[in-house]
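In the form predicted on its own, a lone chain appears below as structure tokens.
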Amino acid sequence: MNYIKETADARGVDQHIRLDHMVTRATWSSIDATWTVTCRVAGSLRVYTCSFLYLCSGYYSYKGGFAPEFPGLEQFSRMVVHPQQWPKDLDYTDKRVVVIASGATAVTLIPAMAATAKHVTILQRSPSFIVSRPSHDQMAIRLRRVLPERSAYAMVRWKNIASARLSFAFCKQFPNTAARAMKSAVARHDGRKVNLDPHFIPRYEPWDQRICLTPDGDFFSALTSGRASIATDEISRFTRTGISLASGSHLDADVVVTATALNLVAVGEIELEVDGVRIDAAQSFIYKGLMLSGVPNLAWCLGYTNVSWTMRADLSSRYVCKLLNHLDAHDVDYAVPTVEDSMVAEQSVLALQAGYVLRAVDRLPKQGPEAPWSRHQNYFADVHAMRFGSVDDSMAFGTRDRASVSSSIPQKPSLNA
């Protein structure tokens, strides 16, 4: 957070931020080539206008996380917390904590909570792949001793990009070998203090869902210290003092953390309208991983799911700047991605098999069979397409003085056709 604040201050970005504004609606007029954005601020409405709308709201709902119905939850007499609504005054010191989760949230929470809690139990229905990585890059440290900072940064960055890409490609090409290697690494780290089966034997192949990273193996250290443990089971029901499991076991708890994933949404749950027509993002195709078919001058920043989010966010932002420069250079006011009537939806914009993604398939934009309508998970391919590729492929352009209600925005085909 300090880095973000310092950078915003140094670049003067903080002067242009409007805090506590919830954007609820955005309407586009081709006659004016303008977006009208409606925000809710302290119970009242405020309106802004812009020529280009760039949404950096991510892909999860800020209203609340996914909360499955747990039988008997109303009988539990103690505290239940979802990470997305974490109380500032939550005190779990010397308390028994159960974290219902199996993904990155659990891997992050367990070491932090185990430091002061009496005991922390992670309750998972099915395991995840978990890999330990050093929190400090020794190669980066050595390079900074002998090279100028910018040169060292560039070398380390490309090393990390290449390493991540090669690892992902290996996992997809040789999933069984990759799975064995990750399980073997867990066994070597934990010795005999944690059972590999069933706690670390996922039901899926590597990168069907995200792989969790634990810095310096702190997740495993919490387990082997005895301050944390894993239960791989299913919930039968909540009781007054804890959770009864399908196996017949019972977990006593003073605090239950339901890290049961996020609710995914498109374009920040903002109601979009183009020339009086309501836009359903789920009926749109994603263009170059950030724009929507049939929607002019709008981009939605989506990061990668298999490497650092910011790598893709950086490319998306550079592309938006490139497109804006193109509009200025050619004296046009808007650009709108257009699809052919024969376009067939291949898959959702997020190609993962995780439950939180599958639950949201009917709310997210779709991918087409090929570029520019397919979304890569490959930084090298995206660098070529976003930084050096054309901005006018499958793109229509217009100006406000030529626009009309009947001909301004090409219509997109129905995904049900």
Ligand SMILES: Cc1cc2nc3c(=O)[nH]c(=O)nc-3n(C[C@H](O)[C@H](O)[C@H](O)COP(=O)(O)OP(=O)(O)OC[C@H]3O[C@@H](n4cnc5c(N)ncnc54)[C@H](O)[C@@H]3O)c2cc1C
The other form holds:
Amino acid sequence: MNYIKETADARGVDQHIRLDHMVTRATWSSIDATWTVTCRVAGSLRVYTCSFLYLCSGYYSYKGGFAPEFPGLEQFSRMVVHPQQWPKDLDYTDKRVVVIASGATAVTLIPAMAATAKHVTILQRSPSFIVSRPSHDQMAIRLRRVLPERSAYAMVRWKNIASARLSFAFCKQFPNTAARAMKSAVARHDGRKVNLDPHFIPRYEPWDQRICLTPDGDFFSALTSGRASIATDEISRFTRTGISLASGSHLDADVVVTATALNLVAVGEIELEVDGVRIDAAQSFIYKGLMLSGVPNLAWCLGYTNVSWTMRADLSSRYVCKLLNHLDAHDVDYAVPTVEDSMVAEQSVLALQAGYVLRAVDRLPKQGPEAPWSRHQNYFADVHAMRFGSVDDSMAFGTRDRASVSSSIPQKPSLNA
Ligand SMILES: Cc1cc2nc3c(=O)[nH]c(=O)nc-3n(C[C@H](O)[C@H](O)[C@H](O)COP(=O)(O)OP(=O)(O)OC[C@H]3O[C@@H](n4cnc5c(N)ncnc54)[C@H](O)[C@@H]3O)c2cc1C
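Switching from the form predicted on its own: structure of the form predicted together with this ligand?
Following is the full complex, with the preceding chain placed first.
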């Protein structure tokens, strides 16, 4: 947090941030080439205008996480917490904690909670792939000793990009070998035995869902230390003192953390309108992974899901700058990605098989069959397309004087079976 605050302060970014503004609506007028953005601020509405709207609103709802209905939950007399509404004063010292989850949140929470809780049990319905990585990059440490900071940074960054790409490609090409390698790395963590079956045998192939990283294997260390354990089971019902499982056993709990996933949403749940026509983001095609078909001068920053999110966020921001420069250089006011009516949607913008993604397919923009309507998960291809590629492919441009873009709003795409 200090780093973020210091950087924002040093660059003067903090002067341009309006905190506690919830954007609820944005309407585009082609006559003015302007977005009118309505925000809710402490119970009242405030309106701003801009010529380009860049949404860095993330990919999940900030109103709340996904909360499945658990039978008997109302009987449970102790504390239930969802990670998205984490009470600042939650004290779990010497308490028995059950974390319902198996994904990134659980892998992050368990080592931290196990340090002071009496015991933490991870209750998972199905296991995930979890991989340990060193929290300190030894190559980076050595290079910084002998090279100037900038050169060392560049080398380490490209090394990490290449190794992430190679590992992703290997998992996709040889899923069984990759799965075996990941499982055997878990089994021999720290020279101590971690029970593989059933807790670390996922039902899917590597990268069908995201792979969780645990720094220095701290998740596995929490297990082997005895401060945490895993139950791979199904919830039968909540009781007054804990959770009854389908296997017949019972987990006693003082605190239950329901890390049961996010609600994915598009464009920050903002109601969009273009020239009086309501835009449903789910009916749009994603253009170059950031703009929406038929929506002028709007981009939605969407990162990678198979490597660091920020690498793609970086490219998106560069592309927005490039597009703005293009508009200036050609004396035009707006750019609208324009899709052919005949284009058929191939898949959702996030092509993962995880439950939280599949639940949201009807809320997210679609991908077309090929560039610029398909979204790469490949940094090398994206660098080429976003930094050095053209900005006018499948793009219509307009000025305030010649305003008429509503005809380019696409028809409802249908997903291929
Ligand atoms: C448990 C978990 C683990 C993850 N682990 C990793 C990881 O290891 N590596 C990785 O790369 N990524 C990871 N991610 C993905 C992570 O979400 C992204 O990397 C990153 O946070 C996205 O940054 P962002 O700024 O684009 O969006 P966010 O961090 O989601 O920020 C969006 C901001 O926009 C604001 N906002 C949203 N809608 C509106 C609105 N209508 N009006 C006003 N403000 C709005 C929100 O309040 C928020 O401040 C993880 C995500 C989760 C949930």
